[in-house]
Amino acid sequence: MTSTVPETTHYVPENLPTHLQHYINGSFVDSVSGKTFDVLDPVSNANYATAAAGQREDIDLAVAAAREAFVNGPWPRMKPRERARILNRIADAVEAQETRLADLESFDTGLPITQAKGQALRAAENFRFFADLIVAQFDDAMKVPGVQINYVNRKPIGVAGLITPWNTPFMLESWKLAPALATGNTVVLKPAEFTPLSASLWAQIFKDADLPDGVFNLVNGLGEEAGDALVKHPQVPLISFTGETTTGQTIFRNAATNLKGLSMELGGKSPCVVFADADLAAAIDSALFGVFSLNGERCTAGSRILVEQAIYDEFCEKYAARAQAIVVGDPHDPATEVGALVHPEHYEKVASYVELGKSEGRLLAGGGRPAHLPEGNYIAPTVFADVAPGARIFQEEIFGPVVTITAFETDAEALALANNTKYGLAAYIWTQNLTRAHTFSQNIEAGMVWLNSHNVRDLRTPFGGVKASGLGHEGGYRSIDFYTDQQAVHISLGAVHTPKFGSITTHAPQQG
C-alpha cells in the first residue's frame, strides 16, 4: 500500500495575489475587455484568484509594445557585455527569491517542496549560462587569400513569442527566456493558464535588474485565444513553444501563413530499457525516480519500462515494492515524493488512463487515488506489467504516475520495442556492455540519450526530439542559431572581375 503522510493543514504561501495582470511595455495591465479567468490550487481545487484572460487585443498592444522596443529600443543594440551584466543581475534576483518561487510553484503546481526548490537555481543559472555565452560569441570567417573576405553577422530577429507548459512552469520559461533576450531579441511570453501564479514574478525581477520597457511583456490567457493569437500575428517571426503533440500540430499549421520560424518541444513516450546486466539497483533508482518525480507530468518521464526476460521477474517485484513505497501527500510536506496533479482536467485524463490500464496490463502498484487522500488531484504511483506494445497505455502519453512494464528477449525485440510509438524525445539504456551501450543509442529514435544514468542534463547540449516529439533543437549554440538571424557578408579584397553583361566589346561581330 502506498505509504502516507501525517495529516496537515493544507498550506497556503503568505501574502498570495488575488488577481493576476498582464505586464505590457512596463506596466501591470487587466485585459482591454475585462475578461478573466479562475486560477486553483490543485490540493484543494479551490480559486485562490483571478488572473487577466489575454484576448488578441491584449496580444496586439504586447508585440507592438514589444515590436517598438525592438526597432527603436537599446536592446538589440547594446553590446553583449551590456546585455550579460542585465543578464546576471536577473540570475541574482532568481536566485534571492528561491524560497519565495519555491512556495509558489508548490502551491501551484501541486509538485512536491523539496523537488520545487531546485527550480529557482536552475533558471538563474540558464541566464548566467547565457550570459557567459553570448560574451564568449564568435563566428565563421572565412578568407580567400588576396581575393576575399567572408563573414557571418549575427543579428537578432524581432519579438519571440514564447509558449510554456505547466509543469515547472517557472524554471521552462528561463529556458526560452534567457537565450531569447541574451541574443537581443524582445518577447511575448504567454505562461501555461494553469499555473500563471511563478510567471507573475518575472516582471518585477526584470524591471529590478533595468530590463528596458518593452523588451519583456507577458499576456496571460488561454491556449485557443491568447496562444492563438500569439502564434498567428505577423509581426512575431518566432515561435518557441513546448507542450502537448496536438497542440504543436495546430501552431505548425497556424505559423505557416507567416513562414516563422518554430522550435518545438512536443510530447513523449519515452524508453527506459534495462539488460540482464545492468546495474539493478541503480537502474531500478533511476527508472523510479525517471517516471514518479515531479508527480510524473514530466516530458522526458522513462514511461515504458523495457526490461530483458532473465530479470524481468525480479525487476518488477522489487520495483514494484519500491513504488508501493513511496511517499503521496500534500506538496509543501518535506515527506512528500508525489503530491497533486497540476488540475482535475488533468487528473480525470490520468485516472481514465489508470482504469484502462487495468484491463491492458497486469497492475503491481497503485491503480487510483490514494485512500488517505480523499479530496484533491492524487494519484498514487501506479505499475502496470505485462504490457503489450499495442495497448494504449504503452503508445499514448499519459504525463502521471504511470508506468509500464514490458519484457524483451533479444537486443533487435528491445530496439523495435524501444523505436514502437510516434514519439522520440528521450531513451535511457540500462548496461555495462559499452559496445550495446553505443550501438544501442545509435539505432533508437530519441532526441536524447542517458546511458547508465538519469536524466541530467547539460545546459550546452540540444534538447529536443525527433518523431512527433518535436521540431529543432534549443540548448546552447542552438539557442543562439535559433534566435538570430545568420547574416554572410562577403568582401572583395582586390579587382572585381565581373562579366561585362551589356559592354560592347561583349557583342562583337564574329569574323570570317
Second form
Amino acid sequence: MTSTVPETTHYVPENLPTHLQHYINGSFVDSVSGKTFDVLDPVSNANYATAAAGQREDIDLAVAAAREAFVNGPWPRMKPRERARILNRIADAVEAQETRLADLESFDTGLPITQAKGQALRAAENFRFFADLIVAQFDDAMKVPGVQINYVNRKPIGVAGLITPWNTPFMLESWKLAPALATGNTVVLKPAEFTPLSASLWAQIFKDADLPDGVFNLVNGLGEEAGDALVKHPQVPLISFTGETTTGQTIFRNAATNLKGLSMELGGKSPCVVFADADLAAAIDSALFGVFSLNGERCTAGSRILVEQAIYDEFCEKYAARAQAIVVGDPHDPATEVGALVHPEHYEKVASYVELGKSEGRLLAGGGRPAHLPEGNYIAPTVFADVAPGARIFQEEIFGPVVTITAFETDAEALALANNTKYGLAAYIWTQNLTRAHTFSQNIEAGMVWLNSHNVRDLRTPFGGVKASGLGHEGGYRSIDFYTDQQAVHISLGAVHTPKFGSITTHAPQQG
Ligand code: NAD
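Since the structure above is the form predicted alone, I would like to see how the form predicted in complex with nicotinamide-adenine-dinucleotide looks, so please show that one next.
In what comes next, the whole complex appears, and the chain from above leads the way.
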C-alpha cells in the first residue's frame, strides 16, 4: 500500500506502517467487513495510516481463538517457570525495541521523545516482575486437626478483555498484558483508536518469544464498536479497563448482564499540597514535572496545587517563571519538554478549558497556543492562580498541560480542598513535619499518596483510585488475585459426621 504521509518537514519514523491490522490466532488480518479508520499524527494532523476497524464479528473471532487457546492450548497448563521463561523473553524483546518503540510512540502520541524512551524499559519491567511473582507464588493450606485439610486451588479465569487508553499506550498495555498472561489467561486487547501504532509491535514480540498462537489477540477499533462488543461478549469473564470515568460507567452497566469481573483505572484530578515548611525548590520541581510531563496527559497528574498562604506569593511567582520557560516543541526534538497533544479533538477540549480558566482564575503562564508553533496540537504550559474550589477547572479533569493553584490557611482547610472533588486517584504532599505528613496522608481520599515526591511507582504496591477514579486495585499480588479464581478445596481426614436425614424409621401417626 502506498504511504499516505504527506510531504512535511517534521520527523517521520522510517518504515512507518501505512495499514494496521488485527492479530487473531497468530495471524494478521483485516476486519471481516473490510472497514477501516484513519490514524493521524499530532504534529501534522495528517492521516498517516489506516487501521482495521473491528466490529462484533472480529471480536467474536478473537474471543473464539482465545477461548480455544484457553480450553485446549498449553498456556494455562504450563508450569509457572515455563511461562516465566516466555515472559522474560518478551521483556528482552521489548527492551531490544526501545529505540523503535520510542520513535513510534512519540510520533503517534506526541509525547516528547526523551519521555517516550523510558516506556519500553517500564513495559519490560512489568513482564519481568510478573514472571518473578508467578514463580514465587504459593497459596494457603489450612488444617483442622484430624478433621479436614483445606487448600486454595488458584486457576486462571479464561479470556481477559483488556481495554486501554491513548496516553503512554504501550506501557499501559503492558500493565494488563503481563499479569493477565502470567497467570495463564488468554487475552483480547483493544487498544485506543487514537494511538494504535505501538500496539502493533506486540504481535511480533509475542511470536518471537514463542507465546502459543491464540493466547494474545489484538483487535483495533472504536470503543463504541470493538470495545463494546468485547465488554458484552458472554465468553469474556474479565474486563480490565483504563480510561475515562464516564466510559468506565458505561462499561460497568454493559458488563452487568454477564456479571463480569471488572478492574477500572479511571480519571483523576489529583492535589499537590505544599505546606510552608516544605523544601520549596524540590516541591516546585516536582509540582512542575507532576503536571507537565507526558504533556499533562497523565491520570495521576498533580493538576490542583494547594499552597499554604505564608508561601503562596513566592510559590506562584517561582512556579510561573519556570512554567513559562518549559520548552514546547516537536516531540522528536530531544530538547522538547512538552510536545503535541494526542489528537485535534483532545486539543480542542484542552484549549476550551484554557479559555474557561481565564474567567475562573488569574492567568500566570501560558494561556493557549505558543506563538512559535502555528500548526499541530500544541498548548503552552498554562498556570491559573487564585482558583476557587467551585471552578470547573478545579473540579474537572482537563488531561493536558494546565494547572490550578489555590491558597489555604490551615491543615483542615487544605484537607477539605484536597478532598473537594469527585475523583480520588493520587495525592502529593510536601511537608517536613512527620506527624502532619502521616495524618494528612491517611485522611486524604486518594488511592495513592506520595510524600515529598512525584509519582515514583513500586510495582509491588496497589495501584488504583477511590471515588470516581476507579474500582479495585491492581499492582503486585492484587493483579494476580484479579486474574485468577481462588477455588477452596476441602478434604475430610476421617469419618464425616453427617446428620442422617431420612434414616429414622417411620412412626405410626399418634392417636390424639
Ligand atoms: P476513553 O475512556 O475515551 O477510552 C479508553 C478506551 O476505552 C479506548 O480503548 C476506547 O476505545 C475504549 N472505549 C470507549 N468507549 C467504550 C465503550 N463504550 N465500551 C468499551 N470500550 C470503550 O479514555 P482515553 O481518552 O483514551 O484516556 C484518557 C482517560 O484515561 C483519562 O480520563 C485518564 O485519567 C484515564 N487514565 C486513567 C489511568 C489510571 O490508571 N487511573 C491511566 C491512564 C489514563
